[in-house]
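In structure tokens, one chain follows: the form predicted on its own.
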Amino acid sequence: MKGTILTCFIFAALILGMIFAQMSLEKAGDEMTKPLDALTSAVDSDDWETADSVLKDLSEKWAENDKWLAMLIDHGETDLIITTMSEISQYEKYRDKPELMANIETLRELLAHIPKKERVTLENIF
């Protein structure tokens, strides 16, 4: 009996683990996607030093975030989104308007990715 018990602890302990996860993965992912559109509107109306700011406390969200999402994503995903959020303030810096926007979508996919990877779905699973 307290075999079955201490399974089923164990259970709901996973359980209530993933459920936290794909909460806290989709709360990073509005986080990071918002910035994104104040930076895509800067862009628009060539206000780089806004457009810089905001890339700015960009960089900072990641830095707060990326320390627990390598825990639980996939250090390919992680390298991309770095890779991206480079290219972005090289393009910015140089004021590269359109390979800009390119990739600021590119990395808005990649964030919108992360928690759509991680959900568990048949499709995941299979």
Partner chain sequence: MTISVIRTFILYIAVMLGLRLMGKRQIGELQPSELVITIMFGNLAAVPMQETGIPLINGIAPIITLVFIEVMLSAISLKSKRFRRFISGSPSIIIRRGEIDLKELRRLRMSMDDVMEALRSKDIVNIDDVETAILDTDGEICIVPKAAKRPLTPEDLALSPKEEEMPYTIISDGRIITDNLNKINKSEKWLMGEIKKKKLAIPDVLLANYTRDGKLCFKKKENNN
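Let me have the form predicted together with its partner chain next, following on from the form predicted on its own.
FYI, this one's just the chain on its own, none of its partners or other molecules.
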């Protein structure tokens, strides 16, 4: 009986953990995607000063989230995000607008994919 109760308790904790993890993933995805809109419009209007500060803000946010994201998502995905962010930073530094815009879109897709992949949908289950 003790074992049954303990198992139920651990499983309930797992379910709660899963709900909390999904909420955190959605929040992190949103948090990281929002600055990308500001970055796109700044680059589009050649406002490199704003683009620079937005990028810094984005890097800080990523550093905050990266610590715990690795516990929940495939490490390959976090590595890909880090690589794309490094590319964005270099394209921004050398004002390479077309490459920068393309990489911002790639990063947007990668970030949107994080909560999407863990969402309870038929597509993900099957």
